[in-house]
Structures are given as C-alpha cells and as structure tokens.
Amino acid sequence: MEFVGSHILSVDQFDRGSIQRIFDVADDMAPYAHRERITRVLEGAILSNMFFEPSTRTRISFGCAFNMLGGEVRETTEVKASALAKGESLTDTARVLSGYSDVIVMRHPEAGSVGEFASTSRVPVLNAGDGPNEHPTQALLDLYTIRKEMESRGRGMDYLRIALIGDLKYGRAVHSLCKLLALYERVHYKLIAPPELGLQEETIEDLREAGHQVSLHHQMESGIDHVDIVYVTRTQEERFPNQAEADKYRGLFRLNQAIYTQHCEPNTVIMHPLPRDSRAMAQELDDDLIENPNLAIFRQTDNGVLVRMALFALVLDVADQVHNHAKPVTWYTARRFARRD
C-alpha cells in the first residue's frame, strides 16, 4: 500500500509486503523507544488523540510514540468534553480538527465511525478501535510480537498454530488479528469460546476458503495443546446488552500455570491484548503466570510503541529521515542503563 498521507482504518489495507515495511521501520525505532537516542523528526507536528471510549495502553502509547518522534499531542477523552455532545456530526468534527492537526488518532464505540470521520478529514486518520469492528494497530503489534517470539524460537510465521480464547464475537482485536494472520501460509486457528461468543461464521468461512485450518472448541483444555501461541481475551462486557448477560461469561476460561504445564507445549507463547480482568473469579490469566518466561503480554505493550511510531513515520513520510534528527539521551533512564548490564 501507499502509506504517505493515507488513513489506517482496517487491516484489509495490508498485504505481506506492506506489513514487512511496517515491521522494518518498527525495528528501526528501537533506539528511540528504549531511550537510547532522541529524534525530533516530527518537531512542530501535532497529533489529535480523540478517544471516545475508555483507553489506557492504546491512548498513551499513541501519544508516547508521537512524542518520541518529536511531535506534540492534544487529547480529547470523552464525548461530553467535545462538540459531539452538542449534536455536532463526526464529519463536521473531522473537518474542524483536521485544520488543527497533522494526523488524528480516533477511538469510537460505533462500528464504522472512524471511517465516517476519516471521509471528511483533511489529514491522515488512524483507527484506534471502532466498536466491535476492528483494531488494526493492535493487530499489527500483536503480529509484530508473534514474529519476534517465533524468530527467537527459530520459527517463521507460516504454518503457525494459534489458540484464540474467550469473547471472539465482540473482540475487535481478535477480528483484526485473524485477518492479518490469514496473509500467511496454512495457519491453524483453534477457536475456544462458548457458542454465543464465537467468531463470526463469515470470518471462519473466509479463513477456510483461504486454505487455513479452523477448529472450534468449547473447552479450553482441548484447544491449547499443540499450539505455538495462546491468545487470551477478556469478556467485552461493554458490548453486551446488560451487565447480567456479561456476567454469565466472566471467568469462564481461566489460564493458570498448572493448566499451562499440563496442556501446553513448553515454549507456547501466552498473549493478551489487555486489559486483563484482575477481579476475583474473573481472571483470564492467573497471577501465577507472571514468572513464566513465555508470558509475552508486557512485551506486547512495549511493541505497541514501536509499531505506532512506525505508522506515524510512514504516514507522515519521515521514515527515512528519523536518524538524521537524532541525538543522545541526556537524562537518566532505567531502561537504558539496564540494557548495559
């Protein structure tokens, strides 16, 4: 795809070549994300972070990524804090904000809303999640994490075996990741969910028609054996019609160290798009997994900054200029000094 000036709205935009380009640039961002170097390649540029749903990792990592490239960030974090609360349309909001910004990141609770917003924006728009529909940058950072984890085990991305667990109906990260993985050869998807929360049948048929193997499981233990990746998700309770309905599924699948040891291969990678539910009787990932070296959830969050830096650099056409604006870090950073040990 042509990145310069483009919106990033859906994983359908990408092929393997464009994904490789993103990952190559992400690798190049490591010295800046690790606080080993500073770059000011986007000095003077403005990001408008428009988040109309709760967010911690996505919102802050987008802001950090832009700051690490030297740009400035302006944020709106609630509908009631914007003119949308007064009845302004998304398209009018886009026309206005794109006059104040060089790039916009948007999250909104309605499917298709970010695309509607982008249709009248005069600057690139990146989709940070549109309801239950898609979360393309989460899928990219997940795929980047999978690539790095597999490379450390001497493996490639083709013939991957992945178990996806939990709320697969409303989990937009799952929807986007399944589509991206379909670009590789003969992936085996093991979908572990209650029947009511399974992946859409249309998506399953698309995966099978593309030559991939898809198996359905209603018990976690039967689905996590013989896989390279266990990708766990929380119940997306905000998407359910009422809290009582969501409560029926909370804590239905819970992975702990004992279950992992008994049913998973020794090097199976554990992933989760976060946040994970830490409330009693609701944990998808037990705290006793925290010392498991195959738990990659915090490597995922670190990788999110790299991938989002890469997307900004590509969309704003500075990917080949980043190092020309670099200089040493002047302050103490724990990560930088830790990497010397």
Second form
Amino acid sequence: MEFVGSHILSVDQFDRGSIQRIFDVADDMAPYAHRERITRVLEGAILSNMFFEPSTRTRISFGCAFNMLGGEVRETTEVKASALAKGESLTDTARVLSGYSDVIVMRHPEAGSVGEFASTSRVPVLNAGDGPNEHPTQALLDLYTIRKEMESRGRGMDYLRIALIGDLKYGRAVHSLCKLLALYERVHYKLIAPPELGLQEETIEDLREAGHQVSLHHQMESGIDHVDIVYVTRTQEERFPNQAEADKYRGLFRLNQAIYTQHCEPNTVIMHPLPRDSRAMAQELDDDLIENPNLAIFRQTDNGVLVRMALFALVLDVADQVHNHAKPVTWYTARRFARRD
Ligand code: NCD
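Switch from the form predicted alone to the form predicted together with N-carbamoyl-L-aspartate and print that structure.
Starting with the chain above, the whole complex follows.
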C-alpha cells in the first residue's frame, strides 16, 4: 500500500508487504522509544489527538510517539468539551481540524465514525478505535508482539495457533487482530466465548474460506491447550444494552497461574490488549501471572509506541530521515524496557 498521506482506518488496507514495512520502521524506532537517542524529524508538525471514549494507553502512546519524533500534540478527550456537543457533524469537525493539524488520531464510540470523519479531512486520519468495529493500530502492535515472541522461541508467523478468550462480539481489538492474522498461512483460531458473545459469523466464514481453521469453545480449559498464544479480553461492558446484561458475563473466564500450569503448553504467550478488569468480580487475567515470563502484556504496551511512531513516520513521509535528526539524550533515563534479545 501507499502510506504517504493515507488514512489508516482498517486492517483490510494491509498486505504482508506493507506490514513488513511498518515493522521494519518500528524496529528502527527502538533507540528513540527506549530513550537512548532523540530525533526532531517532525519538529513543527502538529497532531490532533481526538479521543471521544475512555483511553489510557492508546491516547498516551499515540501522543508520546508523536512527541518522540519531535512533533507537538493537541488533545481533546471528551465530546462535551468539543463542538460535537453543540451538534456539529463529524464531517464539519474534520474540515475544521484538518486546517489546524498535519495528522489526526481519532477514537469514537460509533462503528464507521472515524471513516466518516476521514472522508472530509484534508490530512491523514488514524483510527484509534471506532466503537465495536476496528482498532487497527492495536492489531498491528499485537502482531508485532506476536512476531517478536515467536521469533524468540525460534518460530515464524505461519501455522500459528491462537486462543481468543472473552467478549469476541464487541471486542474491536479481536476483530482487527483476527483479520490481520489471516494474512499468514493456516492459522488455527480457537474462539472461547459464551454463545451470545461469539465472533461474527461472517468473519468466521471469511477465515475458513481463506484456509484457516476455526474452532469454537464455551469452556476456557478445553481451548487453551496446544496453542502458541492465549489472547484474553475484557467484557466490553460499555457496549452492552444495559448493565444487568453485562453483569451476566463478568468473571466467566479467568486465567490464573494454576490454570495456566495445568492446561497450557509451557511456553504459551499470554496477551491482553488491556485494560484488564482487576475488580474482584472480573479478573479475566489474574495478577498472580505477573512473574510468568510468558506474560507479554507490558511488552505489548511498549511495542505500541514503536508501531505508532512507525505509522506517523510512514504517513508523513519521514521514515528515511529519522536518523538524520538524531542526537543522544541529555538526561537520566531509567531502563524501563523489557528486553528479551
Ligand atoms: C482496547 C479498546 O479500547 O478496544 N483497549 C486498548 O485500546 N488497548 C480493549 C478494551 O478496552 O478492552
């Protein structure tokens, strides 16, 4: 695909070649994200970071990624703090904001909203989650993490076996990741969800037609054996028609160290897009896994910065100039980054 000036709205835009390009640029970003060097390649550029739904890591990591390339970030975090609360359309907001910024990142609770917004934007728009639909940058950082984890186990990306657990109906991270993984050879998807919260039939059919194996499970234990990855998700309570409905599923699947030891292969990677719900009634991913070296959740969040830096660099056409503007950091930096290499 052509990156320069493009919107990033859906994982459908990518093929294996474009993913490889993103990952190569992401690898190049490591010294900057790890605070060994700084670059000012985007000095003067402005990002509008528009988050109309709760977010910690996606919003902050997009902002930090832009800052780490030397750019400035403007942020709006609530509908009620924006003119959308006065009845302005998304398309008008886009016409306005694209006059102020070089690139826009947007999260919004409605499926298709970010695409609608992008249709009238004169600058590239990156989808940071449009309701239950898609979360393409999360899927890219998940895939980047999977690639690294597999590499460290001497494995490639083809013939991957992955268990996806939880709310597969409303989970946009899962929707995007399932589609992205389908670009690789013969994936085995083990979908673990209550019948009402399964992955859309249409997606399952598409995966099967593309030659992948999909099996459905209602018990967690029977789905997490013989897989390379367990990808756990939170019940997307905010997307349910009412709280009582969401309460039915809280705490239904809980992965902890004892269950992992009993049912998973010894090197199974544990992932979660985060946030995990740590309230007593939920705990889909128990805190007692924290010492498990296969728990990759905080490697995922670190990798998010690399992948988002890469997307900015590609879309704004500076990927080949990043190192020209580099110099060493001048301040004390703690070694905050998990290294496995
Ligand atoms: C996910 C999201 O917002 O879809 N979070 C994230 O961006 N890392 C998953 C979730 O909220 O459960």
